[in-house]
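Presented as structure tokens, the chain that follows is alone, the form predicted on its own.
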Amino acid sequence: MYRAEGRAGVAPYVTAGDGGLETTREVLLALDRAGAACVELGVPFSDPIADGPILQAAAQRALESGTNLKGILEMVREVRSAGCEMPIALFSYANPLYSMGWENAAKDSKRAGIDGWLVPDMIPSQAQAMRAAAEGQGLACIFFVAPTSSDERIAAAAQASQGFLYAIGRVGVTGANTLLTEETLDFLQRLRKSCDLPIGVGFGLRSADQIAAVTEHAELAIVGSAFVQRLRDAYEVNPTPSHVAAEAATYLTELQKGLRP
């Protein structure tokens, strides 16, 4: 579930309503006008445990200023009315969907214009009804995979998930830097040889470089916690819409960089 064009392609992680939920409304629009292959939009969460400082201090910015899940799935039918075709595929704790019930929030998170979930605190064995839920609406469910994920995990997430599988590329909470170790490029070359899926591959990413290396061996670069903090700093500097919707896109530009012809 990501835009192809014939290379690998960057997707950056937005924390819905850190800044408010117009601002977040302008980046989307500028990073579908700057190419992103796909965009995660992070739903706030009181407790997320596999996120490091940065995606919680957003997380925590977002709720304070009242974000909710209603509210974030009415600024994306926003965005869909104003034109925006990227894939959006909504990153969420199991809790907030959970609490709608399956089969509400896969209704709602179809007509307001989502393409898939991402759930980090589900595994495929667990998931029935969120599967179930999802995929009568035609949303794409994406599971995680780990350098430590045995070889049967791995074939179990990559037979539950469409779109693309979600590869952390090491193990820890997010925000701190990968570096492409034999390690992490074992795992990669791993899961070639067992996926028939397109890999994207997050946590740590920032740098042209750790795109150009990253997307030789997957389809995907997500960059999380890096592109947070790039918003975050924009909107201390200037905190119009626009201004921080002009800095995702310059960043996204920047990172694209590292994509191969």
Contents of the next structure:
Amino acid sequence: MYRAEGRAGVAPYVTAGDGGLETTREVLLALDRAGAACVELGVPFSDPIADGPILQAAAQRALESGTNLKGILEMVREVRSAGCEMPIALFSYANPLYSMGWENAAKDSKRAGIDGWLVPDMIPSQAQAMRAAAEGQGLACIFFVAPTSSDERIAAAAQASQGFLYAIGRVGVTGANTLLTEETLDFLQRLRKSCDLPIGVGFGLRSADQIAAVTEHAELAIVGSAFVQRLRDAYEVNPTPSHVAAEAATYLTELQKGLRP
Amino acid sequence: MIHSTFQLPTQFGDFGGAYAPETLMASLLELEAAWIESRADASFQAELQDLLTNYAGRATPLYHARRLSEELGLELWLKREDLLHTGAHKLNNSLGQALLAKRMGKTRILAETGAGQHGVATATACALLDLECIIYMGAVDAARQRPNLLRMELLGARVEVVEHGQQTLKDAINEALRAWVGDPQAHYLLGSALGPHPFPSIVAEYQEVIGKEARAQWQAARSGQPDAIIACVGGGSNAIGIFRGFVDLQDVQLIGVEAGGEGIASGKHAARFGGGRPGILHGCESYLLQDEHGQVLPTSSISAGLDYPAVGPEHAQLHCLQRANYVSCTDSEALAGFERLARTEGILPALESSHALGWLIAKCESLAGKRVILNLSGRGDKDLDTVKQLREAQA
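Could the form predicted in complex with its partner chain be given as well, to go with the form predicted on its own?
Complete assembly follows, chain above in first position.
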């Protein structure tokens, strides 16, 4: 589910269709060349209840420019044809997939070259139909855990996940020497004890220093809002796909400096 | 005892469930456990009962509307939830959940509101029980239900006006859910029988009092059974409250009235059963107005309380079982219902409840001679500006 297994990597989150799907296509190709461990490809949804303002705004822009799941999968097929090899996880709220039918959504995802699904409003106990469809097509399902999750819930999420487990939480950025709060550290150590899967950490990461601190305890550092904002800022300066894609590669390389050699 | 999975059934047939971010699960599990304990606690139930009786003013009357009955050629009884303190049925649930939150040791309440009635009821319960209160309200609704905005503020609540999305109830729920994710020490006091488990069950149970009371009052006043129960359906809390009192009586028709807006064909409406299909929004699976790609569609209704793209999962189940019949009423039919009740019975109904009346007036021939109970879920004082504009537009 991510490249560079055995050591740590950086996984950017990209909202599909923010700046148009042509931009997203170029961004994915650039991230592949720049050695992203994997990418989380966000499907914009009208009601993203688990997202903060940056991702909400990106989803709204993408929807306004006419982005939909079918078009996103078509674009993924194109980047695969163009030689993109990094794993791509589709990050979608439940309804766009459910609305297609779980089986059809799984088939079309697989055919396009998607490797797995991350569904932020899905918990393992609710996911029987989704998992059956995904497993039938050999798609990974990745579930979420939070600092408030009990050990039993963590074990259940780990058991239901393939590739890695997605840890959500908060990073307190209080100073150079305390990049991770005590709570976050405890959480990551607790995960390590109760699960054998690689751990992907996504909580407000934006700098190489933070990547360095997080990857002492996790295999995958996921950069969401900061990545989307950086691409948006680039788009506002110069909206050509090649410019935004170059900025994506630059930012990824900057973040990867936090990885141990 | 902290549970890692839900203890009660989460589904209503194929609908309901808990499609929730993991970040909410600890709060939902805590809520379910506390609710189960409170149901078995006689002192909790006695305290709630005392508040419902002596503070809120239950039982509300079951009133025989003789003049309107005569005009329509049927026997119409009104369950007068409009006479409950704060002017709508919403207080039944707000008092129940606020007491529950207190029992859980919460000090802060978050809530959404559309028409403002749930916001006012929650602000009221919070004032009474000394809880901090934050209400999320879409900007469009805040403009069209201004009196309720002021009432909430006077009751000590902080109103957060939601400026994005469609700026109505749906977006207020989005924002309240996000706030809850970031503030797990708060209780989210959801106002309708929707959302992730356990909310649809909790809200329906706190609203069941409407149906139980109406049934007992009917038996005291009349022999036999009513022929039909009619209620408006937004999220569906007043409807499920009264339906639950009669659902076991197979001969009693249950009729839910959705907001038909400018007509189903116009696409400008909020009729989920009329124009939607199953989908997942705000934590539960139910009927949903959505486009072919699974994006939630904008809705349209003169009534802020019915202007919502999904419907409570228990209604979806009753629809599929064909136990309840869901119909719709247009904006102009609802206005006619409002005006007719005012002139014949001296009652100004909420625009939400006016949809139930509007449908009944338009379709009274199909119920000729029948005995009908209509849930008059709220009073219309909050809607005077909207009604004035509509009348001017029609003149």
